[in-house]
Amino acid sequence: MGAESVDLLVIGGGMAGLSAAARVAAEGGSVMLVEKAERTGGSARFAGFVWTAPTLEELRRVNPDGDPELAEALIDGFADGVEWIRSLGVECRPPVPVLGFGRGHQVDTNHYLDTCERLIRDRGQEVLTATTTRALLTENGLVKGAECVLPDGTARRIEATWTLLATGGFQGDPALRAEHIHPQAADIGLRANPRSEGDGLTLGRTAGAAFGKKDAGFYGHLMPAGVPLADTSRFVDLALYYSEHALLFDTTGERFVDETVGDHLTTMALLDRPGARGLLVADARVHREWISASYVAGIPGVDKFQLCHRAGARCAVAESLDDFADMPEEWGYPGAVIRDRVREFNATASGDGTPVPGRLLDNRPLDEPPFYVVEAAPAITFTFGGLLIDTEARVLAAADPDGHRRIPGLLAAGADAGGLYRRAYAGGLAPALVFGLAAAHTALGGAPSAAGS
């Protein structure tokens, strides 16, 4: 089993992996990308727009608890990230706004993640697919590379001097979703790749990375309650996006979130809720505005009750709110205490007191008939928590909990790396880009220190 050295050797070939690998590679450095599947590109083959908040101020305000720090390396790496991206010949289209606070740029994934892996190749590196990695080489503390195990079963050894964790977070495995999450997140459906499943986690802390932070979250959205996501073109064609602008309800018959915050935000709200399911109701004016309209420029509209309906989702239209009496009782939703909260927040939307959960943003009443019931889950894309990294992509050591100390060698980027976000969102495929960018320009930088500082 002989050894040999890169610069950098890159564990997971997603955006973030394959951006960090593109960058050394056009830069003249030496470079190995391992990617456990059989192609690249991973979940970032699903996504369509690059984003995130326009200032450093709005990230802060939509993300308070996220790292300070992180967030200004984002804001101040998202242009020139942007620009990386069209320097390849890839399409960045003109700016539109993301989800009411965000601005970005709609992006062919596909051809940069195959332009990425295409320039790797033709500056002489080299490309492991279908290839596993079984552990990482340390010597004295400092990260020197890693053993793989390539799809005929042999072992090879790969010395690197910068090691990238870029496997795209935990999401795809059960018991790390039900121990960093919440114990419903075990069963909760996957939309994205089911090939991220914790290996960079867990390589990085058996080398002593700290993960965080506490109750961090995920990125994910509702979706049609018992709908399989097998067929990934359902990601995006059975969100329901349009949840900021309906009423969700519990198995009890309650609000008990500000639905206008986000479907993302509400998503792990209902993860919270017995069974992690509810009803999403609407009315006509909502299914003609937003559930059968385009929710971001560019992006042609589809009906999604119909998507639902079609997809063998519990979904129903209700002529009139005296129609939630006779709900099914298999369905498991008092019907008739639903239909008095629906009537209890008209009466607050249009004037009579203030509807409690709040409405921050879309606070008109549901008033128009016939209403569109459909039954939503909680679905997962990516983890927020994650190994612990600095503005340079450094993983930060457990063993020093003011984060002044790093683990020499190591790095980490996109849903492996952790502290950007908490409880909230601006964007997946920024930060993958931006701080797997960030790792290419620290093992362009030269070796790291035995201090790990």
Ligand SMILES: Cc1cc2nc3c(=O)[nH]c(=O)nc-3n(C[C@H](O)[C@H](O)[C@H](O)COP(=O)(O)OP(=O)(O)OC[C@H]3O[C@@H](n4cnc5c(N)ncnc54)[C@H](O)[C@@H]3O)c2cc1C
The other form holds:
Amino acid sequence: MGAESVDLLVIGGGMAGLSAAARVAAEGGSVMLVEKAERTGGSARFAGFVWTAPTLEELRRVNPDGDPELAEALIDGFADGVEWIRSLGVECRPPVPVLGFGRGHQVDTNHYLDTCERLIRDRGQEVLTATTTRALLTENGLVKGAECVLPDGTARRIEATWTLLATGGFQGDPALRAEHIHPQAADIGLRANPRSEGDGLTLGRTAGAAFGKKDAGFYGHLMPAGVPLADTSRFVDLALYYSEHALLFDTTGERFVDETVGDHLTTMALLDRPGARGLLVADARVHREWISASYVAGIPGVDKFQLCHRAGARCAVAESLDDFADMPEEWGYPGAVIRDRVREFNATASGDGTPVPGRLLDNRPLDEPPFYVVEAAPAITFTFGGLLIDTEARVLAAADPDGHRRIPGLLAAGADAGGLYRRAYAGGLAPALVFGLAAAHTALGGAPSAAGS
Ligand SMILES: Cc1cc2nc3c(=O)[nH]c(=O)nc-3n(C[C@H](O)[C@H](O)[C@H](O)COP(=O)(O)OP(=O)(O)OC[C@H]3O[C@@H](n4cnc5c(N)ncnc54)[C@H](O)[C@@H]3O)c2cc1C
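With the form predicted on its own already on screen, would you show the form predicted in complex with the ligand?
Below is the whole assembly, all chains and molecules, this chain first.
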């Protein structure tokens, strides 16, 4: 078991980890990246838009409970992050609107991730795949690298001035989901790489790191209930983004959320309802304008209802609202109640009262037959709770409730880092990029002091 030392050891080779490692290598530093999967890239390989809110005010508006300093660092660092991607010869297309309030660039993330990995190797630095981490190396509270286990089972002790946890969150672990998100989260679908199982969280907390925020929630989307997500092309194809223009009813026949403010927010709300499932109701207009239309500029539209049907989802086309009363009993929904609630909603849309819950962004009636009904369930992409960091990606100590003390030598970025979002979302690639580059900057700045700075 030989010892070696690098400026930065990166644990996790996705968006945050590869960005950090490539930047350190590009600046002439020494770096080692260990990746648990056979191949680097993580969930970032499925993602296509590097985006966030255009201003701090907008980010604070959609995410009022997030850490304001991290929010500011994200907004301030976004343009430099995009510039860094471009500096590697990877195209960032002209900006487009995302999720209504956001703005960002379509990027070939696979090109970016592979370019980062090549750069690291070309600078003579190592990338170890299929490698796990047994423990962090610590000495008097200082983190000094990690003990890793190579694919052949041998241990390798890697000493480092700084160690970055970038394992992508804990969405791959049902027990951690149940503990930190919601008891029903143990059983929800995973629309992400399966290897982000909370390893960074465990390693960091063992070293004394702070975890937050409580009840931060997660980013995910409604997906057709009961449809397996083993085929990764389903992550995007079957996501029911159009819920923002539909009505969602739980198994008691109740509407419980303003569906229009965001499918990702509706997804969190559904997790709290009986059985974490609901019936998504749309009409012919919504089918025409949203179900089969493009969700974001640059991505061609597909008829999601057809895809759900073909995938074996519980779904139906009703020629009229009256047909709802004949909803199969085994579905477990009060069809006649839902029929009446759609009618009531349509009456409010024509000026007769206000809908409850309200509809902030799309209050048009669903009155054009036929009606398209899909049973939906929440699926998780990544977790918002994580190791608390400062704007330099340094991990805060749990023992210091005011957050002034760091764990010396320890960094976190991407979905391993918490605090930025609380039950709100403005991009996953952008924070991984910005705080990954911040981690590189910290590592290039020299050794940590006893207080972690
Ligand atoms: C289908 C889909 C579409 C998406 N679209 C977008 C989008 O358009 N825009 C956007 O902003 N975000 C999008 N996202 C989210 C985005 O991909 C993530 O927010 C981002 O990749 C997070 O970066 P990360 O580095 O934290 O995690 P990841 O990129 O997932 O990387 C984590 C890496 O750590 C590895 N790992 C786990 N445990 C260990 C361990 N113990 N040791 C070593 N390695 C380990 C994993 O194998 C993985 O390679 C999408 C996600 C999915 C799944």
